[in-house]
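Only one chain is shown below, in structure tokens, and it's the form predicted on its own.
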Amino acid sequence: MTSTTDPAGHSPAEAPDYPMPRAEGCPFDPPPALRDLQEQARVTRVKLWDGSTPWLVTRHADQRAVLTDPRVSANMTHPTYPRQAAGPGGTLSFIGMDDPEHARLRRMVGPVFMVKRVEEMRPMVQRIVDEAIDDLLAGPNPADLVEAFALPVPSLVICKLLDVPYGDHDFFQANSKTMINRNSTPDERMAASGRLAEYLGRLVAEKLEKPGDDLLSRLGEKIKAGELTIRQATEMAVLLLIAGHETTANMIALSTALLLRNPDQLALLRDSDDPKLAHSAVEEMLRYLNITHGGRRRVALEDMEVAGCPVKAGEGLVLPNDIANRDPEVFTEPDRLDITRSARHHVAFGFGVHQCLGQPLARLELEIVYRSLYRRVPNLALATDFEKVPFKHDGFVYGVYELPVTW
């Protein structure tokens, strides 16, 4: 590893720790130290938990260039891949692989998440959202919006898609929380992963015997055709189950907290009949709120330059989408929440071949929630002081642990 200073003037020994803490009282904004790095240089060194010093790419355009560069790898088993935490390395199914294997596996589930297929789910998702609001209103007041609404909606949707029994939601939600908690020990994380894999592996095996009209059954067909192993199908099921409910649940709760702090934007969204506003609100929320703490990770496969900075083969690259989505070169007044702006070119879902497979479904769920929840509960309000809302500063996925609300 080179001992020369980086473009921000840091030697590897002086590289700042990453990830960085958010500012006190500013839970929706990127960490100030990260913003400072963005102002100092397009590429700079940071230090990870294991002492490694990968390159941090701070600008929107440069991140998109890296994410489409065939000279970088998403292979999580690469020995110098910049991992987020201690513990056994490995792939989280195809998102931790490179093409052609990444593309081969992704194609097996891709059609289910195509925009047209997802749009066919709209009545089902609307029914789930409506029933969840019914349950919220029929329950105790005040209530925790996370438990009463934000978690059940995406959990029910992904359970329907995979045909996973929703009655088991306490089990898979508890284990997924352990897996994405940065403070979990490697043993705890591995044990939680093993329990989920055993559970979903059993469901996959059942689908081989009694297939239905669901995604696990389609994976079963691939197993029978010799195109997929049971282990690969199980890893894909674990990925889809976790990603399908954790990310969207956190977005629902976090964006509701944000809107309650911005009543003018909430009123604009609640009082408009224009479906285009709901669409732009979804994109602006995704841009403004970034639920990933640790950025996307890659490793260089050969010597290359990133924004004019030499990067050697084997060096890690970290791409924090939270500051890319607040890049003033791309978004006018990036720290201002404006649900009327066109923010579609954010990188909340990544970019390139690894761009989030489930983004059409996430967009659909958020749009229906935004058009339904605040209209049916127009007097929704925080039931506690904002300063007492517990934010997930210790998770790989950002959000709130609880959101006490009243109406």
Second form
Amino acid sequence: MTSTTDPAGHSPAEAPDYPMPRAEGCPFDPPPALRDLQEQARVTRVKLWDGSTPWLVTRHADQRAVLTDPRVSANMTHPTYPRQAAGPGGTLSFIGMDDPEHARLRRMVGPVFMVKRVEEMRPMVQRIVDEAIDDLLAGPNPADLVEAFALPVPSLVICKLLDVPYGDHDFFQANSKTMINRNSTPDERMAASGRLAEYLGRLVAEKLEKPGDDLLSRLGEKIKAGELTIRQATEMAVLLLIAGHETTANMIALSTALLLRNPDQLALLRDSDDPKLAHSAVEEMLRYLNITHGGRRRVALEDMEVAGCPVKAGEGLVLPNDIANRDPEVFTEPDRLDITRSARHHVAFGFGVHQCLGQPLARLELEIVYRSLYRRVPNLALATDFEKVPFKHDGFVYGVYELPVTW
Amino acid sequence: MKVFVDEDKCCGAGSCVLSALEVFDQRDEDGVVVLLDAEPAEHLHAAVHEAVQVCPAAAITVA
Ligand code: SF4
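Form predicted in complex with the partner chain, following the form predicted on its own:
Starting with the chain above, the whole complex follows.
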């Protein structure tokens, strides 16, 4: 069977390496080689870091079909799960589990991220953003927007949500940075996640004693009811902490870099009072930028067909949301940034039962930033040549390491 | 238009609520979808169709 070619005409031995490099000078666009594959075939083979050759699903419609198919698994401990990197493979709490256990655990934290609950956080998030802008303006000019603004905002929000003392934010920011840093070794990553788990485990234990009105206390109730172990609660807290602040921080900095390169779109956003425009801008930024750029990963549990291509039980599936969100079958002129378009059916948050649980909060944070930052700092500009901005080509989460700005 | 939701399928990501606040809500205990209006008025039909399209769990159907 190994000589069989895929629908793009590659034998497994000739499968192109994945992930692929972006084009020189086009840090906001998906890799051209990946776009070529999308044009060639709906399903192709690719080669991962460990030599395995899972299937790559290139189209928006087919990715959505796979992600809602009960015959595929998100179990990260499955022996042939197409893993992102070497090192100890954990399950990352419910992200790496299948239903019904996934749904059981996920529903324990679901209420915190309900649309109406998140809407109640609006004044709190607005205050955090306003104060972060005050601090930025009072600080040195030029400044690094990542350190001075993009990281503090989501960190403060997640601190409030978990009721973590903000005085400890340096500690967990440093550790979560290590966990997603390109230069960290697997050992360093393990150590950082161990420190975070220890810290949050201690907080969970404190909340068991003295419950308040926060997420960890909520998990404490589940522990008391015997539905959750302390370890599971801690894993969830680590997941929420990291997922909550790294993704949003990168979106804030990366979308600001993109807007500074697209002054017409920036002006549109800055000069409009229409809340609808802020909403559509959030969706378009998510569609366009795709900060989780390593592709969703699944493994087939049964023999099945994906877009007419036979996939065998045990074979891996890679679903890159970056090209799905630039699929010309779904988005007209997909490479044009247009904050007025309606892009809500993008798959930047994934699709299927694993779709990002924190998306209402991410949307709220981005919307408030987009409506506040550029208006209060209308002359915001890059303080370096665009070519010198360091993009995170090799991180798990895409973004910029630094964004030097002036005003 | 008649709207149906399947609570078992719902993963509580709230996309439907963002599309049509008048038609969908989420249950306080677990964030699972609550159908507020099974026969929404005509001006809400486009929003309900969007909710069907963006629901990641195919938990909403219309007839
Ligand atoms: S969009 Fe679908 S999965 Fe999400 S809350 Fe609504 S019904 Fe449930």
